[in-house]
Every structure is written in structure tokens, then in C-alpha cells.
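There is one chain below, alone, in C-alpha cells, taken in the form predicted alone.
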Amino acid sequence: MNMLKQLQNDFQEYLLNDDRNIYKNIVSTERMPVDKRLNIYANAYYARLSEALSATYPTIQSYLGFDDFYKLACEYAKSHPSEFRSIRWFGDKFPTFLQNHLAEIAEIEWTMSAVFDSKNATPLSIEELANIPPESWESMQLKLHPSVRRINLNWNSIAIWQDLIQDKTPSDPIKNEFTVPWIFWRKNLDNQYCSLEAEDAWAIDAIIRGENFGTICEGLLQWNQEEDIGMRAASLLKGWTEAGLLWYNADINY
């Protein structure tokens, strides 16, 4: 290994694991001993990563306060070193690093960022939906807009998050009696989100799994009588289309 590569590895080991092997290659003076020299870079390293996390998770920082968030950010940086060229993605594992409602608030923030950053696509319109031939409905595979994200929440994390972004005193964390499904997407450049009823969530997840419309209709029998399936499926499809959840792809044979 060449000298520069070895120095880089030793410096990384110092930052992440407090390995002192780099000390032998650092000049020490009475005014600026080795510890002080290296701490300047270590503090700058963790401050920059903390700043990056706070940009992605501003409500978590607001919720915890600057000092506690900085400590948490340093712990995260040590246990999950950045693996990306862009610091934008450094916080990808932060929600799983946290626990309970904090993890969910972080997941909400990460999801909102992913929705905002997702690629553009033309939503399926009611007119385009109406032009799909009747014989194609059973086998057609719907596509969700690229911005769509689905998460499940076990706490009142949305209420806490909403309080924080509105600079209100956050609600006390309360665990839900049941897991609540949520959907996030972008419409007309604005992020949208809402909770879902069980059958709606199941149907959306079926689209994500690649199920065709006929299979989705069969699945709706869990909540509806057979004679009501056609009306219920049409109602869901219309609602998804009006909300901008579906993606019009001219290459798809419906």
C-alpha cells in the first residue's frame, strides 16, 4: 500500500475508532501537540456530518435540541460511516438507528425527502383511464407514480412531526392501538400524505408487488361482498387517479 493510502486509512481509523496509529506521522510541537492537531479535524468531521443530518432531519434536531442531537449524530456517524459519494444520502440508516417514535419521525422526514427528490412523471388522467379497453382491465398492471412511498406507523408520529414543523410544542408520544398505514407522494410539485384504510393500503401494496387489477379485485373480497367488488374497485381506482397516485406510461399495454 502506498504512503498516501496508508495515511488516509490510518486517519479514517482514528476518526471512526480512535486508533492512534496515525500519531507517528503527525508532527507535534509544544504549542500544537498531536492530540490538539487531530482533534481539530475530528471535530470538523463530526460537525459536518451532524450538519448534514440536521438538514435531512430538522424536526429531530428541534425535538431533541442541538446538543443531544449532536451527540446522537456523532454516535450514528461512528456506527454507520458514510458509504456514499454524496453526503445527501448519509442519513439513510438514521431511522433504523433510532427507536420508537423518534425512529418514525426520522422515517417520515426521510420519506418526505425521497418523495420530493423522486423523478418527474405524468400522472394517469381520468380521460386516459376511461380510454383503457374493457377487455384489458382484468390483466392490466397499474403503475404508481415514482414519488409514491408507503410506510406503516405505530405511534402518533405524524402529529408530533406536524407540531414540530409548525413550531408548536410537540404532542406527547402515544403508541397506536393498531399499526396505521400511510402513503406519501408528490402532486403538482407539492408533497402530499394521508393515512389509509386497510383495504386501500392492501390494494396499494398489491400494485407495488406487481399484481394485476383482476387479482386486486379478488383481494378486495376480504372487505366487500362479491356483488360490490366492481363498484368498490372502480371507486378506489378513481380516487387514486384523481389524487395523482398513478403513473401514465405510454409503453404499458393496459
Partner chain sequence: MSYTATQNEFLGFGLGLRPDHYQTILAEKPSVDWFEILTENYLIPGGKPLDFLDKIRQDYPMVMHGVSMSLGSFDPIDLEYLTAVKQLIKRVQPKWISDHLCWTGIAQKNMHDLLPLPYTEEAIQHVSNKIMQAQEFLGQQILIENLSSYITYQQSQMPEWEFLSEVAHRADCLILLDVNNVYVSAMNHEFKPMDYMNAIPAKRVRQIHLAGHSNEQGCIIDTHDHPIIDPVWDLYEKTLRRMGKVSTMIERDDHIPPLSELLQELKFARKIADKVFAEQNEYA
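Okay, that is the form predicted alone; can I get the form predicted in complex with the partner chain now?
Left out here are the partners and the other molecules; the chain alone remains.
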């Protein structure tokens, strides 16, 4: 193997797997033996990745305490070496690395940061909504604002997360009787989130799947009488628009 490649490979293997092949290639001095020199890099590696994880998952860190979080972060770093250019995305698999309510709190934090720096877009306004001709409603395909994220939670993890943010003693974890749908999005550069009724969640998920408004109205029959569908659909649409959940863009199909 080419020398540069070999050295980089061995150095990286040392950082990732504590492989000692690199030792013979490093100059040792009396004041600073090889061990001490390389250790600086190994320590810095885990410290930096753990710090990056704590920046994305600050409430997981305060929930577990610094030491346990650090241990967990090291395990995660060992099993998920970064392939990202920016350290901001390191930690994308952290929620699935955890379990139960912890996994959900991590999912909430990951979602919050994804919403925070997602793409900018002007939301559809009430006036623009009013301008859509009624005959187009059935075939129109709505688009959600690019910041919108939908997650489903089975624990009281939102409550625990909020306690942690406010520096309160976290509530005990309790498993919900039913799955609760949540939506996260950004309005005027500030993150928003709320839980959804089953009907609302179903309709938003249908938009995400790319269903047109006519199909969504048909689906609403699960929860409504046929004669109420028009009113119900209009009120959902108005609610989404007021919340800034919809995206007006040129390729909106109607």
C-alpha cells in the first residue's frame, strides 16, 4: 500500500478501534512518549463527538447525567463512525440507538433541530387559499411547508422533554394507552409543535403521501357523515393555513 494511505489508514484505525499499528510510525521523545502523544488525539476524538451529540441532544444529556451520557456517546461513536462533512449531522441514528422513552426524547430533539435549520419557504396565506377556484379543490395537491416533520409517540416523552428543558425534575416515564401523533414545523423562523387528532394526522399523512384533496375528503368519511365532509375539509384547510403548515409554490397542482 502507498505510504500516505497506509499511515492514514493506521491512524484512523487507532482512533476508531484502538488498533496499535500506527505506534511504530510515530516519533517518541523522553518528555512525550508515543502513547501520550496519540492519546491526545484519541481523547479529543471522543470528547469532540460526545460534545457534538450533546449539542443535538442536550436533554438526553441532562436526563442521563454527564458521565453516563459520555459513555453512551462513546459507544455510539464506536458503532457509528461519521461520514458527514459537518458534525451537525453526526447523531442521525442516535434515536434508534436508544430505547423506549429515551429513544422518543432523542427523536423529539433530532426533529427539533431538523425543523430549526430546514429550508426556508413562504407559507400559503389565507388570501392565496381563498383564490383557489372551488372547482379545483377536488384535484388540487397540497404541499406541506418544508419544515414540517411528523412523528408518533408511545410514551409521555414530550412531557419529560419539556420538564428537562425547564430544568424541572423529569416526570416518570409512562407508556400511553394509544399512539399519539405529533407535528413539528417552523413559523417565522421559530419552531412549533403540537399533538394531532387522529383525523388531522391521517389527513396530513395523506398530503405527505401525495394524495389529492378529493381523496383526502373521501378518507375523512371514516370520522364524518357525508353531508359534513365539505365543512370539515374547509375547516381543516383553514387551520393548516393559519398555522403556516402549507406551502405555496409555483408547482402547486390545481
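Numbering follows the first chain given and starts at 1. Just so we're on the same page, rigid core means the largest C-alpha set that superposes within 1.5 Å between forms. Predicted model only: the values in this text are computed from it and were never measured.
K.L.:
For K238, decide whether the Cα shift between these two forms is 2 Å or greater, given a superposition on the rigid core.
P.N.:
Where the cores coincide, K238 shows only a C-alpha shift between these two forms that is less than 2 Å.
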